[in-house]
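Form predicted on its own, single chain, as structure tokens, below.
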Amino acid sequence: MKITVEVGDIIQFKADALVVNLFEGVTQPGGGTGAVDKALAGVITEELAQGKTFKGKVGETLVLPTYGKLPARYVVVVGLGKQADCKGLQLRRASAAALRACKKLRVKTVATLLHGAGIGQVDSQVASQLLTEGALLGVYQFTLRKTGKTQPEEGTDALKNPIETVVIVEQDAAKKEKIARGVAVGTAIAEATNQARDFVFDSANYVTPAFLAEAAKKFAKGDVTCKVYEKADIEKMGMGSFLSVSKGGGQDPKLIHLTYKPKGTPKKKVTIVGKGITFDSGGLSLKPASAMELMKDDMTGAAVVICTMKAIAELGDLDIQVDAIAPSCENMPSGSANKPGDIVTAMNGKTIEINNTDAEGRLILADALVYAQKEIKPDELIDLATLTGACIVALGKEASGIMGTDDGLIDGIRKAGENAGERYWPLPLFEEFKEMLKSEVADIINAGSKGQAGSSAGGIFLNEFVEEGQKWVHLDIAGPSYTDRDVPEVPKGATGVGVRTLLYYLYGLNAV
């Protein structure tokens, strides 16, 4: 689906569907919506007066046939909510809802007003970025493995999005360039998110460590480069913790390293690290069948950092160096797999007693964090992982846990998440939690919370591999990574959570 910008009048624009908008509480439409209402002999005003099916709440839609009174076949009115609340989440959601309504109409071309521009701090570039994000995120669905369908089954959404073109219609020609820039930014962000969703939705027999490595190489273009370390390289670097997890699977491990460098001297270095367990059986500490079914999603962190670099390769224009590290392997049971009680040695020489092979994500991240600090020496270090079920118990699927060593970095990520429409809730790293990870035979055990503060225990473990003074934040995205709740901009299933947050943070984007 391509999104473009044209200068013109919405009521004269030829398209299969026109999208206009209204704030909640408005009884008499104005502007472009008012012009459309007038052309339709006041039918929108009549609907508002009745107040039964449409009130202008965020994401509400009203579909009206034009009966030849306009060049379009349909008009879709979307609610923006209360004008006082006109911010990123509302505008993104409204756009997603409108495009979903158009998708159900099976139309190919859509012309739309620019939602929310000029309201509060929302300028035309921000508004077009949010509209683009919402549109592309809202119509997403994973169809890669479906075959033989030419018509949607009744009551289902079996086909890929039929919409080919969305045109933002703007009357002021002076704003066209800014709107187009917003479209470019929004497209890169949304397509990167959707690519991460694809990786997570797809099955583990396709998405292997080698698959992720090849995808990363393909995304490396422009000022982004990619280096993939093979098993022999990982062994040579002394990553015994990472290697120990990979021993049980049939796939060789990969350490994927993507780098973006600006033309001049970078103002700072930010490194993002993502957990890449392409399937997690739990190893010999085997998960029950019901808990294993969706464990193809345990590589969400790796998908997120790889796809973040895809967007950076397309957008460029950053004055900071960004490195993405993705350690990737399977966690499977076999005669060569980790055994409870095994002791392994991480890249920094620290020994780890493995008392739970299902706490494997922290084992691969430990070596990745050490590698990042040794090879890159970043100013800021951020890791993302579907690390603990305990985080879902604590926060549900509505927020990711966040913890780390620097309050400023934590606040920055949380603010970026707020602008991106993704929530992060602080969890503690109390000194007392270190008692949980004491081992009688090694420097540390990998899982020792015994049902208490499990998310923080995971963070405490990772913190043992973060050098003194290093600004570091850990994001436990286990909850929001895969959802059973359907909202306009986040369809049910894989969410790609974290891509938008990282890009908003790195580019300093603001949605209000």
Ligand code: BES
Contents of the next structure:
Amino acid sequence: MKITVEVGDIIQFKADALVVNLFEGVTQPGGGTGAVDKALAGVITEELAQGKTFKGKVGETLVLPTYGKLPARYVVVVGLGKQADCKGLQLRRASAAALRACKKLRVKTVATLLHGAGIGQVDSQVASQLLTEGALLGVYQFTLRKTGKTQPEEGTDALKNPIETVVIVEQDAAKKEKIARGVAVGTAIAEATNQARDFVFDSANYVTPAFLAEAAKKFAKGDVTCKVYEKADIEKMGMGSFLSVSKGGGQDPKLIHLTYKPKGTPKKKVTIVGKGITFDSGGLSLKPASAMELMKDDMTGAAVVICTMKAIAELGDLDIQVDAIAPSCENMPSGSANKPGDIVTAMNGKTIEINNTDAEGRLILADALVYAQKEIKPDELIDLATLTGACIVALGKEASGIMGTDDGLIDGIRKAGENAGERYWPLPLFEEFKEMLKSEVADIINAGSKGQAGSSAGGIFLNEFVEEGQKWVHLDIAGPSYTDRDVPEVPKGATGVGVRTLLYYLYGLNAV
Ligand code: BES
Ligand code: ZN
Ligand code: ZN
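Having seen the form predicted on its own, I'd like the form predicted together with the ligand now, please.
Now the complete complex, all chains and molecules, led by this one.
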């Protein structure tokens, strides 16, 4: 689905469906929506007067056939919510809902008004970026492994998207360039998110460490380069903790490192690290079947950092050096797997007693964090990981846990998340939690006391591999990485959570 911009009048536009909008509480539509209402003999005004089917709440849609009164076959009116709340979340969501309604209508071409432009802080570039993000995120569906015969039923929006083009119709020619820029930014952000969703949705027999490494190499274009470290390199670098996890699986480990360097001297260096366990069985500390079912999603962090670099390669125009690091392997039980009680040595020389082989994410991240600090010396270090089930217990699916060593960085990521429509909630790294990780036989144990502050224990463990003074933040995305709740811009399943937050953060994008 491609999004374009044209100058003109929406009611004359030749598309299969027109999308117009309405703020909650408006009784008499104006502008483009008013013109459509007039052409359709006041049917929108009448619906509003009845107040039953459509009130203009965020994401509400009203589908109207035009019976030949307009060149388009259908009009979709989408609610933008209250005008006072007109910002990122609402506009992204409204656009997603509108395009999902169009998808259900099985149309090929859509013309749309630019929702919310000129209201509050939303200028036409931000409005078109949000419209684009919402549209592409909303119609997303994982179709890679479905054959024609097993497509979902007609009349649902779960069918393959038939929409080929969405044209933003703008009356003012002077705004065209800004709108086109918003479309370009929104497209890169949404396509990167959807790519991450594809990687996470896809199964672990396809998405192996080698598969992720090949994808990363393919995304390295323009000012982005990619280096993949093989098993022998990982051994040479002394990453005993990462290697120990990979030993049980049938796949060789890969350490994926993508770098974006700006043309001039970088303003700062930001490194993003993502957990890339392509399947987490728990290892010999085996998970029960029900808890294992979805463990193909344990590489969300890796997919997110790799796909963030895909967007950066496409967008460029960033004066920050960005490095993405993804340690990737399987966590499987076998004769060569980690055994509870094994002691391994990380790249910084610290010894770890593995009391639970299912706390493997922190084992691979420990080495990746040490590598990042040694090789890059970043100003800011951010890791993303589906690290703990405890984080889902604490925050559910509505927020990721956030913890780290620098309040400024934590606030920056949370603000970016708010703009991006992704929520992060702070969890503590109390000094006292260190007690939980005391080992009798090694420097540190990998799994803390059962049933106690599990997400913080994961954070405290990682903190042991972060040098004094390093600005670092850890995002536990275990909850939001895969959802069962269908939200217009976040369809059920793999969400690609984090891609948008990172891109909003790095590019300093604002939508609230
Ligand atoms: N990948 C899991 C965490 C997870 C659980 C992600 C559910 C998404 C959904 C992680 O490797 C894990 O198993 N963590 C353990 C840690 C424990 C052994 C200290 C957990 O959460 O039980
Ligand atoms: Zn695990
Ligand atoms: Zn895991």
